[in-house]
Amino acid sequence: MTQAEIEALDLSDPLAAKREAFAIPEGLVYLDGNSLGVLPKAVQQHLEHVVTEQWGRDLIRSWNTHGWVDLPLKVGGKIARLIGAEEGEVVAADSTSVNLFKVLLAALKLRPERKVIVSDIDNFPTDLYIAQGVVQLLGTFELRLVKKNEIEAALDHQTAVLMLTEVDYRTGYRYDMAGLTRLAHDKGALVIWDLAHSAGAFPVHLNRHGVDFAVGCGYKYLNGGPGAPAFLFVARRHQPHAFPFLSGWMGHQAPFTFVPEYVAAEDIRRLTVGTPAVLSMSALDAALEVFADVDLEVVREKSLKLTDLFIDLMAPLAARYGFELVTPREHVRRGSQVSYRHPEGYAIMQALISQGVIGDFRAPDIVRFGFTPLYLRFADVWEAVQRLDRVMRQALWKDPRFHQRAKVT
């Protein structure tokens, strides 16, 4: 594809105007929105208002006058539209890890006669660590870790929960949510999906596929900022029976009665715990406004075009410099990222960042490139490959400073 053809793609892009909603440093090509989304301009303005007016002027009255106490449900409602859920099925709270702990325990209690949790051995580590902690806590459960192609065989009459992340954080492989949810249900098991690399990246259809529980984070494709509140989904049919083992006061039926006995709220609020983090919740609330007029099918169409273009442009570099594509070419199996293996991946990525293209690295040898259609241009994809070619052609990655491992990769 020629540069002129690429420029034509940008001119005909129905999402092109959305780029103006984000604060993107001049000259930077940002391919790491699958790890931390770009700052929406509206967030900075809204936070200034929350800090100076709501907190600074109205102080504690803002819990009522500005609806602070309702932010978890309000934000959850905005996320619900993006993941195929209904109002009242999603709440924003805590971190993805904490939310997974809550819904995993709730799901296991709904299947008391079963003692096996099945997951992908390549699942994101925090999901596996949480499951390991739950097994240690309960004592009689098994965490059965298998490869992707072994999941169907691993499901049996002892399986209580199938726990998966829809998009593999390393490779960008996208699971068949509908098919695997159906298989688990056929075995009598419940399903938990982690949507960390799905929500905001493409349409998700939790209710259409009969999903039981889900979790996800707010700082990747939802652009809520570093450490933004996460979210959890509980299908309405399970809410009256989803036991809240982290029984904090905000999950109480009437928290401001201050009675000593815990009585769980009858709705999704029972899965909340403590006082919501108002500043970060407000940032996420404002960030989600960028999706108000966005059709996620259009987002998905552009995502596939961006990733197709990147893979095509990378083909000569892959052949010349030894990059091994690990992301599926098949559209239905691809998330919104492209990953390559390379033995010098870490140093190459650091050198590329020094050239103004930000991606990231995942051990042991994966370089990742995330594609966020709301603010990424086709010209950015072309430019990123040109700069990577320079890094390889000039052997810039051999500089010793690019081999020094930072705490965050």
The other form holds:
Protein chains: 2
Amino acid sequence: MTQAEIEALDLSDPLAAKREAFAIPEGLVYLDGNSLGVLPKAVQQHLEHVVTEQWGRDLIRSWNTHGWVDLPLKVGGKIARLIGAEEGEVVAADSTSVNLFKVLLAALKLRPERKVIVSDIDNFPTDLYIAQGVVQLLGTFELRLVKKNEIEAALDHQTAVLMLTEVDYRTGYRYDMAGLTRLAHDKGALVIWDLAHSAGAFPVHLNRHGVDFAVGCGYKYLNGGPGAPAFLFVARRHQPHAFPFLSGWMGHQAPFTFVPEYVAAEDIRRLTVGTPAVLSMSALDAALEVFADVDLEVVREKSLKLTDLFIDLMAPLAARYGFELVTPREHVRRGSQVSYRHPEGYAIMQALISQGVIGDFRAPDIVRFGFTPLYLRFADVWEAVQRLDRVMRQALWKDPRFHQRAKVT
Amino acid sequence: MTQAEIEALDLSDPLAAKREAFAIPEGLVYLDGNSLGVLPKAVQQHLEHVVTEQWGRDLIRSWNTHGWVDLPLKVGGKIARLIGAEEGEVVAADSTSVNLFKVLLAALKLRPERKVIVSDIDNFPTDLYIAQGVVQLLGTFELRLVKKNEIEAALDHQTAVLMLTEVDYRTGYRYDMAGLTRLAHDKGALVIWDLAHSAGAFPVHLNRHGVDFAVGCGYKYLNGGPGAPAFLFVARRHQPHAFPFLSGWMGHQAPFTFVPEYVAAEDIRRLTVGTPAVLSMSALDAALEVFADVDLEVVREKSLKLTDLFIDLMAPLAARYGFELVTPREHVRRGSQVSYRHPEGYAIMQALISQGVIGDFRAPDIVRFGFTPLYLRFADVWEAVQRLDRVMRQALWKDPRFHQRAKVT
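Got the form predicted alone; any chance of the form predicted in complex with a further copy of the same chain too?
Entire complex below, previous chain first.
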């Protein structure tokens, strides 16, 4: 494909105008929205309003007058539409890790006679760590970690919970949510899906697939800002039985009666805990407005075109410089990122960043490029590959400064 | 005391100039800093910088270049100085409730042969709820809730943990942290102090009193904004043994190696869990700068003068209109708030708020006034009492609109 043909794709892109909703640094090609989404312009203005007017002027009254107390449900409702859930099934709260801890405990309690949690050994580490903490805490459980192709075999009548992240953070491999949920249910187990790399990236259909629980992240494809509140989903049928072991006052049936006995709220609010981080939550709230008129099927279509284009343009570089594609070519198995293995991946990515193309590196040897259709142009994909070609051709990555590991990679 | 004498107190107040550091609405007397501190001016500017420059321009690079990854420890270090702890003993993270869950589990694990958690039945509800959740989860524990004067008797060789909030949120009663910590230790128990109404309000001496664990709130006297991140303290001697059952990736020894096995960080970072809420955390970070040159002994001295003055000026109203003082007159037993019981407390407080004096109401019948010495003037105390006098004299509180309960009280 020629540069002119690629520019033509941008001209016919139904999402092209969305880019205007984001503050994107001039000349930067940002392929790391799968790690931290760019700043929606609406957030700047809204957050200034929240700080100056809501906090600064109206102070404590804002809990009522500006609906601070309803933010977890309101923001959850905006997310629900994006992941195939209903209002009242999703709440924004805490971090993904804390939310996973909550729903994992709730799920295990729903299958008291079963003692095994199954997951992918390549699942995002925090998910595995949280499960390890739960196992350590409760004493009688087992965390069974297997490779992707062994999951079906690992599920049995001892399995309480199958816990997976829909898109593998390293390779971009996308699981079969429908099929695996069915397999788990067939064995009598519950499923928890982590939607960290799904929510906002493509349509998710939690209820259509009968998913029990889900958690996810606010700062990646939802563009909620660094460390934005996460979310959790509990299918309506489980809500009366999903016990909130992290039973804080925000999950109480009547938080402001200040009684000493905990009585869980009847709805999903029971899985909120402490006072919500209103500033961070407000940023996420404003960021989600960008999605109000977005059809995620259109997002998905563009995402696949962007990732296909990238893989195509990278093919000669991959052959010449030894990048091994680890993202599935098959559309149905692909998230919205493309990853390659390269033994010098870390330095190559640092050199590429110095050229104004930001992707990231995941240990041990993965260079990772995230494609966010709301603000990425086909021309950006072309440009990114040109700059990577220069990094390799001129061996820019050999500069010693690109080999120094930063604290955060 | 005459109005002129009171104005003279402001003229000789060593903290008078600090008021300039805060954005205080014209004409408002804000006596609710014990529930949500006012906006420090430095926060507005800093947060705009964080949003526009750090997130908007530098994007994912800010984890390193703007030290986002170090914020929990950095902010914790600023709080440490205010509560008599050392750097590396305090970390800012999550909510107070989630932090209490973490340290309570860690503490119980340190006393495996003991099965009782002792607390005050009038403790802030979320603290009791969290303990109830832990008891429910672990099955073999007992939560023993007693009245303040029964705590000593309730401690025995079965007690694993004594868990108290230093200042009673309703009455403003301040516990004897030194004495109760000693009593608990004498019985072989550990102590957890909740500093929600202590941190930033007066000097706290965790290490001097040998406290084991503490948690606290960022949005009250620390002025970190609505739902600001909370903090937790683990005495250095306990850190290697304080197991983080909420074992998320931020508490891993090496979060960016992405290994499947959880290995807890050796320092207090082990008690962090998921990605920190950078926007909310940055607001708290900037807010804490206000304390950089503040001597908390001076804060305490002014706080006692403010609360003494309020109690004195309120004496005739209390007698005339039936307000029952429930805050101790004894300085050593008083936090930085003054509370009265009144059967019409809710409506009276709503009427007072309509007159531009903001305090709050706590069920069933407490009107509560918080005194934040950094931005409150003695003249404000005078003014508040004048306006309350008008509310009572003219029976403004009888207006039906002041009797309608809002969602958040």
